[in-house]
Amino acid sequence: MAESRTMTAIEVSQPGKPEVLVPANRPVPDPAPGEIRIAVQAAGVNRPDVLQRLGKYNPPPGITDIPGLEVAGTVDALGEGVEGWRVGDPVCALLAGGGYAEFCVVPAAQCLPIPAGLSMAEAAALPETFFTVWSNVFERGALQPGEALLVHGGTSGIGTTAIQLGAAFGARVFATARGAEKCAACVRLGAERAIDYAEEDFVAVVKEATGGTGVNVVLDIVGGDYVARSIDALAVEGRYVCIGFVRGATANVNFFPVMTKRLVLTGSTLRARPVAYKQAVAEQLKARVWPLVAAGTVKPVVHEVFPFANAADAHRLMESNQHVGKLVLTVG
């Protein structure tokens, strides 16, 4: 607590299963210039967070070891020069780490208002993905009303986030999924069509879809043999997103379709860009998502909710891949 300067925090003791996530005794850390420390009721759950148990994913230099990427909950304290913001306010935000504890610190920058009408849970559902989703998906792919986007992955976070501001911003949306009920929940979100992957052929489905032309933007965190089958689906001056690879990061492409479509191949990390690139992300989002958050139009799906000393529990679920949407932590 912050009157004994000590909280608890959930680590990794040591590279492993998920087991090795475990309350510790943590002091609680002070803002800097510039940061506000949050008094954390919830956090969210996501895949980097698995990596960097199991020991593939540092932190970046400087970034606490404590895992968790997004968080909702109260502003504790303010660090010096701060505007904006007043102790008690409702906040969520996106961090480089630091997120399963009780309290975190963050820049300032990379805070948002809770939309109207969200829970706590819901709000630490949002910073991640939505981030993420909106660098990738409208800025390096640069998807436009009117085109089509592929979603692979598409009842992941980032997935079932896609593929609801793909449909909100007027695009044509398809998505990759396996199984039925998955299939059903990508429709339910604003999925044209949902492709059961164990099933379909993807490139097929799309192209037909489309009239032989293929989509505009594929949104890709499976990679492997994922990125050739990619490239084929795309239409000319199409763009290949790549920010996962749940399947392998290496990939045996042929770049002869890559010239005579014109084709875009980009990919991108979020939790190492300079807070100046957050900053600026977070500003689109305030102003063209949030309000549609608050409408209700977009939002955060949440599969289930943990209390934080069974963050393990969350981690074999989200390794299982049974869920449709978010993992969340919350505290007391």
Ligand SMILES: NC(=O)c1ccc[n+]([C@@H]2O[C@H](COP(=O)([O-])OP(=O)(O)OC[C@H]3O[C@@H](n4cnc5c(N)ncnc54)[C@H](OP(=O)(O)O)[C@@H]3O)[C@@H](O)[C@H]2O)c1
Second form
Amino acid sequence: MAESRTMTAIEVSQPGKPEVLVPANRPVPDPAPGEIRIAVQAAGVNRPDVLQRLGKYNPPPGITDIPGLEVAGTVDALGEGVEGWRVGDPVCALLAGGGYAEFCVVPAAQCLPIPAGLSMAEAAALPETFFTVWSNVFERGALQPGEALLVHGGTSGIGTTAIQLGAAFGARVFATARGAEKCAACVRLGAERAIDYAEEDFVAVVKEATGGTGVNVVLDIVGGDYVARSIDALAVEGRYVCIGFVRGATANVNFFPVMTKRLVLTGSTLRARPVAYKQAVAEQLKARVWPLVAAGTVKPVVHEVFPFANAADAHRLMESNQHVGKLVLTVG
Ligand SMILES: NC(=O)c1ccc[n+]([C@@H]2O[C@H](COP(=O)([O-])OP(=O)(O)OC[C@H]3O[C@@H](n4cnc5c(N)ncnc54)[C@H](OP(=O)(O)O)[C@@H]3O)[C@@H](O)[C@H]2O)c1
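The form predicted in complex with this ligand, contrasted with the form predicted alone above:
What follows is the whole complex; the chain from before opens it.
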């Protein structure tokens, strides 16, 4: 609790299996100028947290070692110079770390109001994937209405967001996923066609569905052999956006189609980017996406909510790849 100046956080006791996620007593962080302290009610779980637990994705310099990239809760204290927020306001925020805790601090620029009608668990499931998808599909990938988007890993947290936002902004959306159930979920979220990657070749399917043209943007969390195949699936002037590597970060690629189709190969990682960049994305989300969430056009897909102390179970489920959408921890 804030008064006792210590709080419970879930820390990574050493790199390893989910059991290394253990409760620990940590000091309640104080907000620096420009920061807000949030009394956390719910924290989203993301694949990068699993990588951090495994020792493969360290926090950027100066950022707490407590995992957790997004939270929802209430404003608990304001750092010097923070305007527009009051103690007690409901808030959700994108963090560079520290979400698996009773309290966290975050630049006010990375905080957003909770869209009307959402629970704390739903609000905690928004920031990481919505910032990432906006930044990569709409900024780097420059997806336009009427264009075709291929989302790999359609039922991942990232995928469920990308499908919905792509469709909401007027694109034709295709998605890859494993098995009939996950494919059906992708279609329910707005994909025109879901491709079971265990049964079908996504290159052939999207080429056929687009009359041989291919898709305009690929959002890839898979990497490995998907890189060359995604390049094959792209239309002239297409954009390949890489944001993850569940099949590996190296690829054997023929660059000839990059030249002949004038493709753009790009990618990005959000966590280490400057606060000013995250603020710019937050402003876009607030203006262009939060109204869609408040209207129910776009919804965070929460697969399961775990008590905070059971963070290890949430990681186990994530690594089993059984989930559709997001996993969330609740505090208290
Ligand atoms: N660059 C950034 O800024 C950024 C930010 C956030 C996340 N990410 C990355 O985005 C990815 C997704 O994150 P998330 O939190 O949404 O993860 P998630 O919900 O755990 O989803 C990962 C999905 O990957 C699919 N998958 C696993 N192994 C696969 C394989 N060998 N081939 C094809 N698909 C496979 C699984 O679905 P199936 O069962 O259907 O295969 C699984 O549901 C991660 O790689 C993460 O590191 C990047």
